[in-house]
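Quick heads-up: it's one chain on its own, the form predicted alone, in structure tokens.
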Amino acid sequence: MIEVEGLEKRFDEVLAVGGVSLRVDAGEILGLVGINGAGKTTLLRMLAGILGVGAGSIRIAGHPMNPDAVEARRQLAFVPDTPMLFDTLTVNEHLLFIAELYRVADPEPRIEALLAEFELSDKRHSVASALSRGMRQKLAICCAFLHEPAALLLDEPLTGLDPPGRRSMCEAIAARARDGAAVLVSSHQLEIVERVSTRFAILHRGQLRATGTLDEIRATLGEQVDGANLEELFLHATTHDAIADPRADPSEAADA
């Protein structure tokens, strides 16, 4: 559902993303991890069609992502790390707007189900500016889920949520994968990423250091990481020079 081949992006002389290739199939959840400035957000914004591609290709549900890629955009949803909402619209108005935008037929049952799932039913008439950070995050996720996209791109989807909210969000993400969506989740909360994801990609200085299941990544990195969890694998992959890095250290802006 999400296919990336040889993806590159430069900001002036900084190579923010260099030669990234990955694939997320229907029903999979790929956990994308990396330090600040690794290029995660830049990569996600290219996948969503927000940033232009310097080199390489992207396909979403079989459709190429390019400046005129209406069908590719129709098949995906992107939730940035900071929810992008209209402060003066209510929760219900946001969902009706998204339903109209994506031409969702008979959206009311879906809206009711999402409001119940994310415990927003009693906030349906509240404007976005009156919502807490966690509730804004839930609303952004509801908007993303409403048109049942084939591909989901989630950048720090658990930010602002309390422990019950994080658990519910993980269950909701897993449910969409079970229903056939290809999900790419980027987060610094490695323990939760490890729990919810089926495969992983470790991005460092714009390059993929390792991809696959935990066992596959352990095999890639060598015997010294036998039995290591995701955090230990991540630290090993990003503090050892097992893979050559042809570029200078990126600035924090490369991951903005």
Second form
Amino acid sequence: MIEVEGLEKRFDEVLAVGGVSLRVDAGEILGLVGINGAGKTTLLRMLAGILGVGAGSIRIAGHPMNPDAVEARRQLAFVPDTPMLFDTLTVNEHLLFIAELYRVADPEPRIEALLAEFELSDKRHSVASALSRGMRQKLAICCAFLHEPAALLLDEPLTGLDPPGRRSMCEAIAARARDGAAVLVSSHQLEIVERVSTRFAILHRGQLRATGTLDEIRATLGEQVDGANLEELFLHATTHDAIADPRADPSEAADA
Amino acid sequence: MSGLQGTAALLALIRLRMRGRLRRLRANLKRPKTLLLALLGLGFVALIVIAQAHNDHDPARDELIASFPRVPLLSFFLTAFMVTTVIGGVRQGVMAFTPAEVHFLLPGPIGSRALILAHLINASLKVVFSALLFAALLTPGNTPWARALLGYSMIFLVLVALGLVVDLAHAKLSSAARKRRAKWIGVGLLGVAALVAALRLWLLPHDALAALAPLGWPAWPFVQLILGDDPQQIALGAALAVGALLALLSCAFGMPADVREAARGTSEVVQRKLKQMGKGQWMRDRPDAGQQRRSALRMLPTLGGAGPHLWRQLITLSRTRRGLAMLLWMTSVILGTMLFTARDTLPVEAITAMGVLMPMFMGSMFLQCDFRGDYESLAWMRSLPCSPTALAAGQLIAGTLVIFALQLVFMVWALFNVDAAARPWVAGAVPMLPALVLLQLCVENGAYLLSPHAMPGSNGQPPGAGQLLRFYGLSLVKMLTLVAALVPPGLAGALVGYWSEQPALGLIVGGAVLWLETALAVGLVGRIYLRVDPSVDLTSD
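Okay, that is the form predicted alone; can I get the form predicted in complex with the partner chain now?
All chains and molecules follow, beginning with the one already shown.
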């Protein structure tokens, strides 16, 4: 479970995320959407414990997340928008390292299963620098799934994947949620987010514009969006400037 | 601050990566070009070691060294190096993680102290390489290697620990506050050093070294470890060095700072810098987003395409304040030290030669306003309606002008200090200097274009042995090429001077041959640039 209460982050004078509160229960997939510079990546980085929190609190599987929180991090997996791998390590060595890091007991069967699931078995001993963009993405996801985290944070997990790859990735994410993980997916590919997520959060200028199921968001945004899909709701929420811009300088830097 | 959770995994990572690097080295050595460069690099290192070993048994050199004020000189030089390291931004690398480490380690279940420990272990590999290099290059013949290695290792370890403390402290400050604080600390330190130096000079007006000594006090304990003769002084130096290291480390481990925040911030800065370095722009100023800049320099005449490129490079040069500052700082430190201490022992000609060659080599390293800074634009440049020779000339002349301006200062100084009989020779050598500098830049750029490479360690990791050997190999090739290129003008000048019995005519002919050869070299660089494959990713070197 991921619980966020009154989260705030400033970069010098610029407010990147302001007063965000949300909750992702076990077995749920929350789709986080927002325009460039909305604060999605900043929010995810704070949830992952990479970025310090200005104000507010985060709990991962009941454990508070703070700069030194080891237990909360043990329950968490984060995949950034661009998979950053150790170029000199092989696929297998990446997974062995993650197993050691998260103290996965008897990792071999799980590694075998993940490599088979993501069609990387024949690349097991290839160094990361020799992998294609899509394969690197798959390896990053395998690393995230290996320790069976209670909370999954995925930033643009489908980038670089071909259509079959996207489909199998969506199925894999849904399977983790069915196994009890709380999943937060951030993406610009709204049709896929709509298909895979159970609830949605629209972030705009660092603040949550709407959260809930599609029906709940329609109810929040008013009668004129009756029957609208996620893309239409998103455009309505982000172009009808119902909330004032709290930021002195709404740059894209925070989301870069 | 939490404990050392995750240390075992970090050690496993270091082991796996060492294995990966060895694997990559083996694969790289199967390529003939890499193998050749590695062999040349080994040869270069072997030359230094053999020269050191030979000097051990050279009594005349030992006597000369003994007569030199080694402790204050080395103290001053190492202090200047430490200041350069901190100002140059190398400090910011201490708390930096690679992108993969940011991805896997920062969100991972790892204690803050374990993260700091990981930095120390990583940095210690760099320390070993740097200490070995300094011990090889900066150890007088009669000094035991083990002591030199220990002394230099201690200096670099203290620099690492200092970097950790500064980076952790920085994480708590806003960028504006950081700049303000850095500025005041810098001004304060310089003021104190200048005051102490002035006081010493006032008290001991005849001993110039007395003024130099306090400027080198931060490095004094380490220099005692390397060069000290008195056991008590050595013990005191060792105690001070170890004490400083322990104090800084306890400060780093005990500081109530957000290690992840510090590491993330530093990593972003360093990765941006490394990306620039990988593209050959390692001395370019940090891009300030949104900052508007205008240039007062008017467009130059086309000159077959050379003019616009020269104009562009001159503007780039005016925005490479860091490179210019480094060039001036390094040149003034080395030449200043020499002038200050050896003014009475070295002939004016030797000092002038140093004053001419030092900016040339330093400038070609720090001012990369040529092909090295345009690696990503090479494909576009080929589409321009411009001959390769004109384009190469436009690319290379900007750096030549700056370096020549610096050399000119020394030539003017020499004119006032050499004997009257030597003045025409000094004046006659001036027109040759731009050709010499341009030739050196041709060698640098030609080598870079033939073998595009990032600086060792520019991928954020300690440089691998293969990478270092390749770097040394390339340095040797460049040096030999320059020497070989200087043979024809030298020979032509000497022969004409000898046969005509008019040395002045020899100088003119030698100069003309040098200019001709330089023009040919510029054309050759233009041809080489047409052959480069711009798809090589330098950052993954």
